[in-house]
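Let's start with one chain on its own, the form predicted alone, as structure tokens.
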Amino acid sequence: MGMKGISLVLILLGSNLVSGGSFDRNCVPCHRHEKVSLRKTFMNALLVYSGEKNMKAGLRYFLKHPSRDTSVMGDEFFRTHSIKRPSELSDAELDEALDEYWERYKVIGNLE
């Protein structure tokens, strides 16, 4: 790879770091605006689904087909919040966001 190729790779990597991943771009702003804790949502989902594979599959389904029945949030949550609209993210963006969500909030490997 020549110098131009290396420069292009560095620019692309740098722009991805600045703009953040799919999770930071697509999930964090709405949760911040709605004042819904991503950590609490993660812990609720972990209690319901009990593992990475099931949790990602359950959240993926919920994000595409949101309803109270498929939500990990309790009835108390819906007294102040409405159900979200179905995600318009591509499957690849959704999978990337779920992977990033898992890595950021998982308990195993994050204890000091």
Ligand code: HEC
Second form
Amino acid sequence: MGMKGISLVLILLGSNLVSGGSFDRNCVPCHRHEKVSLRKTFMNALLVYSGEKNMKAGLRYFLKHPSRDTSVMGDEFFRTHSIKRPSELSDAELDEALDEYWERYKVIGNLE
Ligand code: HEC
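Same protein, the form predicted in complex with this ligand this time rather than the form predicted alone?
Following is the full complex, with the preceding chain placed first.
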């Protein structure tokens, strides 16, 4: 590979690191700000929804229609936190984010 090839690879790598995927752009900043651990929410969701397909579908609905009644966080949590506001992401962005979320944290489910 020539110099041109190498710099192209570096540019692609760099832009990917800066912009991140849908999950890093649309989920991580607010969770950091609100101090709600995405690992913890994943664990709870994994316990409540069974399997990848169910979990993604359940969370997809919840993120658009958050409600204490359907939340996986439990009553105790809502003594100190309020319910999130409904997501305004497009379905495509939401699905991309949930796929990335699953890929990043699914290993937790294997640590039994
Ligand atoms: C504007 C802030 C904000 C954004 C953006 C946000 N979240 Fe959250 N999220 C919260 C807060 C606050 C809670 C805890 C309260 C609740 O469950 O509603 C939460 C709860 C959750 C839960 C627990 C679900 C449940 O049943 O309570 C999951 C899983 C989750 N978020 C994943 C995501 C993912 C994935 C994204 C990106 C698509 C995202 N969040 C975007 C603030 C946010």
